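Presented as structure tokens, the chain that follows is alone, the form predicted on its own.
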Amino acid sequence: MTSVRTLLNEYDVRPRKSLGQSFLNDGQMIRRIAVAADPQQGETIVEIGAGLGLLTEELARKAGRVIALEIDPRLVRALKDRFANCPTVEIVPGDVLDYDFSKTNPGGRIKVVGNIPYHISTPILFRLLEYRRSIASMLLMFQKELAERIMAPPGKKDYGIPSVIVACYASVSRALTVPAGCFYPEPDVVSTVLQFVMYEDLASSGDHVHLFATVRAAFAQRRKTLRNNLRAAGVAEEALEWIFRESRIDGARRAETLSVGEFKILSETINRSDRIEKFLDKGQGI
């Protein structure tokens, strides 16, 4: 496997700190994280950030078609240039927070991969969940800190929207740890690959904007209760007697002791509310 240093010279690049680039550079790791994607014939895989191609190339030997994500023009064009006789290979210039992943694959599910830049971590994460009805699976690399978020239970300090949010759509688990020393230029944080696997979503758009909108409102303060959180939302308080009251939920707790399921209900009770327009102004976004 060709090194990044040797690529990164062929093509005239630098890696730039402004787009959080470190690339990795640790043949056996990309070769895990490969097997770990399992990439099989007739699948389509989005690689978010191709960079220089070395996962691409991994990628490609055994998945039926790989489109490659990259928003930096020089490593779009040493791209192109690397898989110019690759058929199975499309290269896709652009940020990925404008991408859409619907129309990747119409009528079928696509894998997504990808060592994503850490400084916007969670808007791509949020962004692939916007897509969780075309995506099957996703095996992202994350800074070890907000995988430990992404993968908290109730009760325990990292568990926050990340947590709730990514448990009502995908089923998660540790794939790999990777060490700085597999990078260059080398960060200065350990990584972490996520396995999510997609559950079936039968809900209604509506449901997702109503559940999106009571996590983000419940861990507004994380010290404060449900009640003053939600109060602080929008929602009028003869509303949350009836809410508290219907979900059959203690109004004095606060979010991090809520489970998935609990969430669900009470994003449920407060959508047969009738007085939460200025609350549901507020939960926009997955």
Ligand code: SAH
Second form
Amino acid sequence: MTSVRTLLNEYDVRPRKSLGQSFLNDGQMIRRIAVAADPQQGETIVEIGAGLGLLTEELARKAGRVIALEIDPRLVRALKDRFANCPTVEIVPGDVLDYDFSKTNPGGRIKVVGNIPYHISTPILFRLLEYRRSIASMLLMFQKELAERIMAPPGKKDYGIPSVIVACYASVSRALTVPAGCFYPEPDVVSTVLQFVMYEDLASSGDHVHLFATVRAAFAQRRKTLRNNLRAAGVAEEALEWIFRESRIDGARRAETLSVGEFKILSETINRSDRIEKFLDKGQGI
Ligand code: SAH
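Please supply the coordinates for the form predicted together with the named molecule, as a counterpart to the form predicted on its own shown previously.
Below, the chain from earlier opens the complete complex, with every other chain and molecule after it.
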């Protein structure tokens, strides 16, 4: 494997912290991530933040098609040069937060892989969940603490917005733990690669905008009850009464005690209530 330093020198690139640039620099780890991604001939893989393309290269050995997204023009240039003779790899310059994942493989579902920039991991994850119907599975690297929050079950301190939203749409498991020494430059944190497999039947997953607004409002202040948080989000007193009676969820509970199923019920009930437009206007759904 060509080393990251050699490539950085060759293309005259200094890593930018502001873009979360921390490149995988350990051949064995890169291969393990590629094995976990399990690329197949008939598959389209979208890699987020391809960087210098070392992981891209491994994925392209087996995948039918790899779309490599990269925002940094210097790295786009390096990628275009490195994959000039590789027709199955397509380099797409631009911001992943603007990318339309539903257009990549119309009629089929894609696989998403990425050692994604840490400063925008949560927005990237939420954007991907927005495109859940176009995605079969995702293998993504996170800072260990965020990975734990994503996987936390109800009742635990770490259980919060990402845990609930992810669990509504996908099963999630830890694929690999990646020590800081596997990267150049070395980050200050340990990383965890998570594997997400989207549920086949997302038709019954309800309305995403309502779900997101509900979960966000419920967790706005963790120590407060559901009733107080929903009230603070603008739900009128009579609507609150109706929602808790109808959903059979006790308004005196805190968000962290609700199961994912209960969040779905709560959000559907709020959705059915016609007296809460104010709340929905405030909800910044995705
Ligand atoms: N996958 C490579 C690089 C990981 S570093 C490797 O594992 O070595 C994260 C990469 O994401 C960098 O190349 C960075 O330039 C890119 N990146 C940062 N913000 C981005 C964004 N908004 N959209 C697309 N790529 C981005």
